[in-house]
Amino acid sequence: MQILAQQLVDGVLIGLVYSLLAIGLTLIWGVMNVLNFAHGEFLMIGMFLSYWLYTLAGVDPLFSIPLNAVALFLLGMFIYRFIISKVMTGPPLAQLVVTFGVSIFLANFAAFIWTPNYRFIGHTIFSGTWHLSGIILSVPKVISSVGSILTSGAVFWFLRHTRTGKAILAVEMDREAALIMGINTERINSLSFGIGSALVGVAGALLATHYYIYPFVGGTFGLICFCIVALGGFGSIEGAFIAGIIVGVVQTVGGYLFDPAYKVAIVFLMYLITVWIRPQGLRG
């Protein structure tokens, strides 16, 4: 039982980070109706940014969170303005191909300039473990989960208590009605893509404290994010948050009960069963 409890705790901790990643992806989908296949690669860039700031300037990954958020926000705005906006009025397949192309380019460009080698930040200001009733808590993972909760809470507050946030929700609910009411939907698209990318930058800094960093790390997290967004309900931020925790727990506990090699397959099996019963997702 103690080992199972350990797996549950670990699942919740990684699930909270998944939730933050999925919120960024579902925000983009809800507002723009576009699946950003480069979401995982944005995470990779955020992780590398934290790594190089730590290696070259001695900046702890947690202190690099604001820099990551700003850098990924600007990158997201740039990619939307000069690439994705060009195909927004085109067929949906063109939008998918464009984001998929950005994903392939970013991953391979990173491998070209940084090599495919694995990197790891061995020591941060929050290192070590805590022992609580026989359960071992990794301090970096706990800090990452707390950071994810705070960031997710800030997003919820922003969307519901600011003028811009309410405009984003209005466009998500009904784009045509929002346009009639005078909301600049093109500006909202750009902001939403930038905010979604900034959230990935925050998650990248948090993950860099305890996860291996390499150019193709985004592929793994990207697939899991798509599963979480679909499980929670496309466009539902609350659903993404809940589904992220569920996926984290299922992944870790499933890997313990069966085999770690099958933990991702177990997640997708759970997703298939869920959408078979409830196609719109948990909160769709």
Contents of the next structure:
Amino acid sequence: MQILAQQLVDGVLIGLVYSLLAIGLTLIWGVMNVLNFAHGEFLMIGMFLSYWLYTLAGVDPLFSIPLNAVALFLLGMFIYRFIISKVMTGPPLAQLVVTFGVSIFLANFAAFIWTPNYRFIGHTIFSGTWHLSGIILSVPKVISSVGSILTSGAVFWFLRHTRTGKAILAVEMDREAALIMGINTERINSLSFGIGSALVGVAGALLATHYYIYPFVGGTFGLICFCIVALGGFGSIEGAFIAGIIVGVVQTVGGYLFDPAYKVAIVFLMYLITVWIRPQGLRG
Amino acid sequence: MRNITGKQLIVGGAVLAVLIILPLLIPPFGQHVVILTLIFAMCGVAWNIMGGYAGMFSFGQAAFFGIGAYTSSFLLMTFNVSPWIGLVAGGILSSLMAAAIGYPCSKLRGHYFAIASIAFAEIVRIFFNNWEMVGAAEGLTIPMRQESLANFTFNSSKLPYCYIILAFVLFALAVCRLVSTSKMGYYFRAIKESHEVAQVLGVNVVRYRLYAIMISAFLTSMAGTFYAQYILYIDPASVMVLAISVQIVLVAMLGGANTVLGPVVGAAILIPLSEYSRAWLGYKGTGFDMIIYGVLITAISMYRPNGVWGALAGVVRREK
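Return one more block: the form predicted in complex with its partner chain, after the form predicted on its own shown previously.
Expanding to the full complex; the earlier chain stays at the top.
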């Protein structure tokens, strides 16, 4: 029982980071109807940025959050402007495949310049553990999930209460109508891609505090994110947030109950069962 | 559907003649590239039946490729069953798996279907990666047997493999053409355009989507069995990974989805390019060839999203 509760807590903690990642992905998906297969690789770049800032300049991963956000925002805008926007009018298959190319390029380029080795940031300002009635809480994990909640909250607020945020939601609802209302949809596209990527940058800094950093780290994270987004429902921010927590819990608790080797398979299985019953996802 | 014209017959015959004669003239590595090209051509043709015609973009074909490779190898090693029987058994098993996964996914379209196909293939891969009976992550080393066609084993030369896979590709093309010119092919296209409209017109969408997936799975599985008998070593990391699924999609897209011969053209361009760049650039293990591969995928999607077959076919038709 004690162990199960521990798994549940760990599941929620990692799930909240998944939520943040998935919100970034669902924003891009919802606004542009583009599946960004390079999402996991953006995360990898975010993690490496934090790692190098820590190793070379002694900057704690938590302080590299703003820099990560800005850097990934620019990277996202750049990739949208020069690659994604070029295939937006093309056949649907090309839109699916193009980001695969970007993802393979980024992962292997990182392996080329930084070697495929695993890296780890040993000491951050928040390390150690808290004990709470028998449950062990890893401080960096708690900090990461708190950071994820705060960032997700900021995104909610931004989308609901600012002119630009409302414009993004309008484009997501109906592109043509938004265009008629005088919204510059092209600008909204690149902005959404930038914001979605910036969220991954933040998640990268948060994960860098306690997760292994290597060029191919994005692969599994990316695939899990797709499941979360599809589970939450097309372009639904709230859905992605909830689904992220569900997936985190299912992964850790399922891994504990069956076999840790199958924990990712359990997530995928749950996804398949859910879309069988509700093809539109939880909040779609 | 238009019948095959005399001109097309001549062009097709010439290409076939080149494919028959070419392996005789080139060194073993060249033959290896020809074989790999034909393997992916076959997978591309199979993908095309469900992706190009019926509009289901599968990114999980590696599961069927792997099941084909594993079924024949497992039967051969455990029960001494001929790989030729394993070929059929793998195909049937893949089709059944395809139906089992295709049915619950029958309402999914576009991105949702693509993600579901990845999820399915990853489940299969993780399962095989931990399944001790089939060697888990270590994989299976298929024992060398007496060289003969009946044993599906040839040690002294790659040539027989070239011709067997060529025959497989021709078989896949025949199936694809049969499907595309039959009533089923029209149903597939109707489903691709719109589920609702197809349904209203009386097409049983769920059933015909399953047919497309099952045919595609069977052909892909055949290519998997061939791969196992050719390489004689399989593990989940070499026959069930996402990279294979993506390569299959690319072959079909580059050649031109929705055309019978497109995937063959796509494979003929993409596979030699990636194999030779690996031979020249990848030997140091730096993955430089993969960087170029990534750029290549991006460039194809940006500049040749409809494939090269349209342009090629236009030239052939104009000559008439």
